[in-house]
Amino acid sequence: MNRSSILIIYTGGTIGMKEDPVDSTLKPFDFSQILESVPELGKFACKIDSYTFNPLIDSSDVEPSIWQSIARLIRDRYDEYDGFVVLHGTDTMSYSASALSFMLNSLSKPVVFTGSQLPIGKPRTDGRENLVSSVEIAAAKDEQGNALVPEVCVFFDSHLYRANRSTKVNSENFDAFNSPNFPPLAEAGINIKYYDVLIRKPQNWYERLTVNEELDTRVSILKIHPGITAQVVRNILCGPETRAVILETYGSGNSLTKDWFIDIVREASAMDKILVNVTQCLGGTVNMDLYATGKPLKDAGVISGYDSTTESALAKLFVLMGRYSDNDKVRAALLEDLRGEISR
């Protein structure tokens, strides 16, 4: 079997800072030099090539030209590598990593996002091992030769996440995300054990990998909260540059069940807007026929959006509304399930 070759996309964050041994400041790491700093993976057999974002990009003002940049140079490259690694920041990750989930169509290669908390430089940093696993992960083959994980994840802390189930959940430990409605498709320990029944696999391996690029980003999310008012709810769900907005509401998807209220969603949806609901909660899904204050928003127009994350939700309709300009057909691809995003 012709070894694996990896293609290191640096597009910025934390994990490709180093200290400046003269004046101590946290500068770029020089990715190609990346076997001088990080030797353990020269003792991988596959050839590991490295790709920098130039500007580096912020985690922070991460938009969405940069996922787009991102699914091109995978789409360009495809043939050359037999899988991708993306350094990401760690603040917008899930958002990216979602994203490219579903930009990218019959990918057959793995595409592993990974940062750190800590920059790779430094003596206790999590960054050595988040990539040294990640670029693992992406060379892994089963014995016909093809991935073991053909699916763009997020690998932190020991722990492999589907990119559209993913969350980033705390902002100083180490295990900074979690994928709280789906399990890991892998742990490593002293050995990386792959979840086989979990991974999405493509019914074609052969077919050629495309990108969506066309996003459509007029949406917004109205979170629900106590003591909200009807002027903060209608200036974001009927607003004119918007096409589409998540709330994110309480539990199973209830929210507050005030006529001025439903009757603002119900205007909102008289105007055509896509509405879909989230939880506001990390674990769970949403059913708006559980309870009384959420069978409101399913009567005004309001569509489920399962156990999706917030992040995932807004992926899925930049490209979904990128694609469609008829909003009863993102409406109706919403309800599917189209890269393991959600639940049904």
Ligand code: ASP
Second form
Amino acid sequence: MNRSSILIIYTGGTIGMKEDPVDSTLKPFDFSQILESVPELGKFACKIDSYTFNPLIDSSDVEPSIWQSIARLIRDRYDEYDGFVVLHGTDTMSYSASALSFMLNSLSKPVVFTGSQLPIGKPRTDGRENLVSSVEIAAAKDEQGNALVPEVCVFFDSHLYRANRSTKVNSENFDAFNSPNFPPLAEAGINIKYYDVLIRKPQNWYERLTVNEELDTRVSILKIHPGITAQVVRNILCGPETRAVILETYGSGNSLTKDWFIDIVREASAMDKILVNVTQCLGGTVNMDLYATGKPLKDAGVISGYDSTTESALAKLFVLMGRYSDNDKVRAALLEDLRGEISR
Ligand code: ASP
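Form predicted on its own done, so how does the form predicted together with the named molecule look?
Time for the whole complex; same chain goes first.
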């Protein structure tokens, strides 16, 4: 079998940061210092190249234009590599990885996002293990030479998650990510165990990779909470700048049933706004038929986001709205499971 080749795409994040001697804040440094800190990478029987973003960013500053750059880079270098590892800050990793999962069509190679909670230069860093395992996963192939995980995923603290199912759940523990509505795709212990039945495979391994480059970002997120006012709800749902709103509701998709609230939701629907219901709960799904507090939303034109994470719903909307100018087409595609992001 040919030696695998991997492209590491370094965008920034804690993994590559070091302390600024002047103000003691963490700032990004260059990739050669990452390589020096991880000599284990040299022991792999695969060729490893790197691409460094300029400027490197703390992922709190990530923009859709960076997702477009990552997607274009993967498309342009696709034939040269067997897999891609994206080094990214943890704060918005699930947003970026979800976006890439919808932007890349006919993916047949792994795209593994990873990062760390402690910079790679620190003695107790989690970055070394995250990076080394991500490279191993990105290079892993079966006997036919096909990638074991031809998906966009997030590797963190021994677990490989489907990107659009992942979410950051802890700001300081090493197990910072989880995938509450879908089991991990692989686990790293002494060996890496791949759960093959859970991993999505392309229909045609040889189809050309294409990119949905167009993103329409006119989306707002409204988190329902006790004491929310009509003015706030109206500004967000009916604002001229929004084409779609993600409603983060309680439990299985419930919201307040006050007349003023449902009237504003109806008003937004009449304005052709795309309204998607996701739950504030970490796990579980939206079912607007279950309670009398969910049904009025459905009747007012809100569509179910099922068990989608907010990050995935946002990314899916950006991509679908970039693709279709007709909001009904967007609504229809939202209900479909496009990349394993919802269970229906
Ligand atoms: N603020 C950092 C970032 O997201 C945090 C991290 O990487 O863990 O870039």
